[in-house]
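One chain follows as structure tokens, the form predicted on its own.
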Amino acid sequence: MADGLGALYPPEVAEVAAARLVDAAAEAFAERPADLARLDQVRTLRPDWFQSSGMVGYATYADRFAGDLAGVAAHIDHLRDLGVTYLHLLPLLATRPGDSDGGYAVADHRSVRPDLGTMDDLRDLARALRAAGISLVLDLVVNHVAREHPWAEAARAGDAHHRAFFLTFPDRTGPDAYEATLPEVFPDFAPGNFTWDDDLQAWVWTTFNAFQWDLDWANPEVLVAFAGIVFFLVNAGAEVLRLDALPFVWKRLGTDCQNQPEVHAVAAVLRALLRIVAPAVVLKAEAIVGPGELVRYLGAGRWSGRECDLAYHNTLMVQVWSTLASRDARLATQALRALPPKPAATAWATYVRGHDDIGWAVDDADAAAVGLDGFAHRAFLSDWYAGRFPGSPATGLVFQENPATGDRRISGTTASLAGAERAGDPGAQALVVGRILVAHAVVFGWGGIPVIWMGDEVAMVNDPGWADDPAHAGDNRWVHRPRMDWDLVARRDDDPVAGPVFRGLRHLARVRASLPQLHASVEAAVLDVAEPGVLAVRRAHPLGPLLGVYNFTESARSVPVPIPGGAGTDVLAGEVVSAEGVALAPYQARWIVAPT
């Protein structure tokens, strides 16, 4: 902790902050509930619990999944049936009225949204999940708070202490200087990065929306306040804290104000405090950043092994969708190989899609290495998944088109992007199932924690009424945030897409749990194979390697792969395959282990 504070503040400031943080940590440790203290003891003896091959995640909004927190508890059996051991409930803390950026404009860190329940309901849910072997994951938005948050209200009322929590400017001199190098996150509905506030008589830094005020982490009071929030949430039962918008928390003139060195020191301090109060808890970085920056959030250099325990593998997600559209795995092979290895004690959170839009984070150098133009390929992907490219079955929506840069992100459920809404016959439906399952097989077979987005387990399609709520009408990401279709869940076995998808995901989870090769400490290495439509991944393990072989095309393929001894068993299909030629049906995934 001392190293982190020393990287953030002058020595005399860091010393005072350290004393206050240790006192707060001691108090929180003393208040830790007995059942959570026991969990701390268990996980201290098994600190790699979150790296286990038995980990399978599920992510959802509580209200979209089941109405409220009590409703979530009522559907724990559905999660258990799917093999879930990690449940990420997206923002559920009290928000501002009206548009809250999907819950990320938090107005009270110590209360639950009234429509979802109370803090006692959250504690009850955490206990029920824990009894079922499921870890609760909560969001902590670290870059900003809602304009209606008590800190911001105090600042607007003239409180100098709380005004210093925020970055404010009396005129446009400062904002204009920063804007020269700042990108826009939401250019369509929130252009620029600063908002005039009449109460403050100042410009406020607002990276995301005018109602979300960025915090000044260069003020140690902000860190001390957030430490208290962290202690409160983990003592309420959160076992994973997702640090939302972490890359944005430190501002530096002349940069894009993302991924600054101090960001990593902030994460290191929070992790050190958790090791004192709640060693059962791990941190997850929400860092949707370029491939070169991604691994740093799991710790690098002086912060290796001391920063976040989990991070989203955004590059893997993007490359899965890219390969599905192009039927060519060469770019994925290049991009995934270019990533440096992560620290052995950390894990990726892998996913096919999540609550957000998909941005095409394709590196120009990676594209050029396989003969592609990065700009043109990103344009192709947007056209393909918006259904504008000839032959595309997808029905996604373009999100936040930027004419100046050509950036066009995509919204849509996994099933809709895979062509479910245009699949009118059994053959087309079988291809949709194949696309969904091969994509999930890659993320389940990569290592780390594969996370299923709500509704993908039964191939739910885009919500046609996404814009009916005025609070969502301007944000088409709500097209892939429908309410859970429990009728479809009940009749899934009679549905030609939902049934095979659910059974396929459940099978992946069960087989995965039996494979020590999928422990997250083992690195994935992408192999060269003769067939460009096939992705091959090798995971070396003392008990023998696991080879994941994935056909991203609609036609059968056969490829040689390096199986020790010349033959192995595909544990997904339960059949022997030969190294001389692994036969793959359209969109088939094989996990091959050699005899030991």
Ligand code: OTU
Given for the second form:
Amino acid sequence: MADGLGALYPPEVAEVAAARLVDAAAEAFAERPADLARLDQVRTLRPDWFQSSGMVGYATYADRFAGDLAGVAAHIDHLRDLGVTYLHLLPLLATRPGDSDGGYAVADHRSVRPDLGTMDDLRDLARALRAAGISLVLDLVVNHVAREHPWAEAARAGDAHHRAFFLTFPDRTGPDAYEATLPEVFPDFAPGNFTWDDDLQAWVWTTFNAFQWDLDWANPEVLVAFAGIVFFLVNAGAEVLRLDALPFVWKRLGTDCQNQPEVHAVAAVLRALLRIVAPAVVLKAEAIVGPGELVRYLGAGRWSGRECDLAYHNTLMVQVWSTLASRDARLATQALRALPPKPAATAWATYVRGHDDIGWAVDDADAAAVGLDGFAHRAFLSDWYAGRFPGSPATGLVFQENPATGDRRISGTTASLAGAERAGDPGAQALVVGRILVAHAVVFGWGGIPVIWMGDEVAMVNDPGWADDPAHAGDNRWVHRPRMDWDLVARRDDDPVAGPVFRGLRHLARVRASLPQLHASVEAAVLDVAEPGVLAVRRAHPLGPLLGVYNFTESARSVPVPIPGGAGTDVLAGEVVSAEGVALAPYQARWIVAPT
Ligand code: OTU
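To complete the pair, please output the form predicted in complex with this ligand; the form predicted on its own was given just before.
Next comes the full complex, and the chain you just saw is listed first.
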């Protein structure tokens, strides 16, 4: 902790902050409920719990999934049926009224959104989930608060102490200097990074929406305040905290104000505090950044083993969609190989889709290495998933088109991006099932925690009424945040897409749990294969390797695969396969084990 504080503040300031944080930690430790303290002991003896191949994640909004927190508890059986052990409920703390960016504009860190329930309901839900073997994951929105948050209200009322929680500027000099090198996150509905506030008579830093005020983490008061919130949430039963927009928390003139060295120190301080108060709890970085920066969030250099325990594998997600569109795994092979190995005690959160848009984080150098132009490939991916490229079956929407950079991100559910809305006949439907399952097989077979996005387990398509709610109308990410279709869940076995997808995901989860090779401490290595349409991933293990072989094309393939001993067992299909030629049906995934 002292190291982290020393990297953030001058020595005298760091020393005072350390003393206050230790006091707050001691108090939170004393208040930790007995059942959670017991979990701390159990996990201190098994610190790799989140790396186990038995982990399967699920992410959803509580209200969209089941109305409210009590409704979520009533659907634990559905989650267990899928094999889920980790449940990320998107922001559920009290928000500003109206548009709250899906809850990411927090107005009160110590109460639950009234329509979802109370803090006691949250504690009850956490307990019920834990009893079912499911860890509750909550967001910690570290970069900003709502303009209506008490800190911002106090600042607007003239309180200097709270004004210093934010980054304010009396005129455009400061903002203009920063803007020279700042990108825009939401160029469509929130252009620029600063918003004039009449109450403050100042420009305030607002990276995301105008109603989300960035916090100034260079002020130690912000860190101390957040430590209190962390203790409150983990003592309420959260077992994983997702650090939302972590890359943005430290600003530096002349840079893009993302991924600054200090953001790693901020995470390291929070982790050190958690190890004291609640060692059962781990931290997950939400850093949707390019491949070059990504692994650093799992702790590199001086922060190795001391930063986040989990991070989203954004590169893998992007490459899965890129490979599905191009039917060519060579860029994925290149990009995934270029990624440095992660520390052995950490894990990826792997995913096919989530609540956000997909941004095409394809590195120009990786593209060039396989003979592609990065810009042109990103444009192709946007065209493909918006259904504008000849032959594309996808029905995604373009999110945040940026004319200045040519950047176009994509919204849409997994099923819609895989062509479900345009699949009129059994043949086309089988291809949709194939695309959805091969994508999930890669993610389940990579190592780490595979996280299913709500509705994907029954291949829900885009919500046609996404814009009906005026607070959502400007943000088409709501197209892939539908209300859970429980009718479809109930009748899934009569549906040609939902049934096979649900059974396929459940099968992946069960097989995965039996494979020690999928413990996250083991590194995944992408192999060269003779077929460009096939991705092959090897996970070495003392019990023998696991070879994941994935056909990303619509036709059958046969590829030689280096299976030790010349033959192995595909544990997904329960078949013996030969190293000389592994036969793959369209979009087939095989997980091959071979004894050494
Ligand atoms: C996150 O996403 C959340 O996932 C979004 O739902 C929020 O709108 C946003 O923060 C603001 O709270 O830019 O397009 O590198 O990519 O934080 C989504 C991290 C985002 C950013 C990420 C952000």
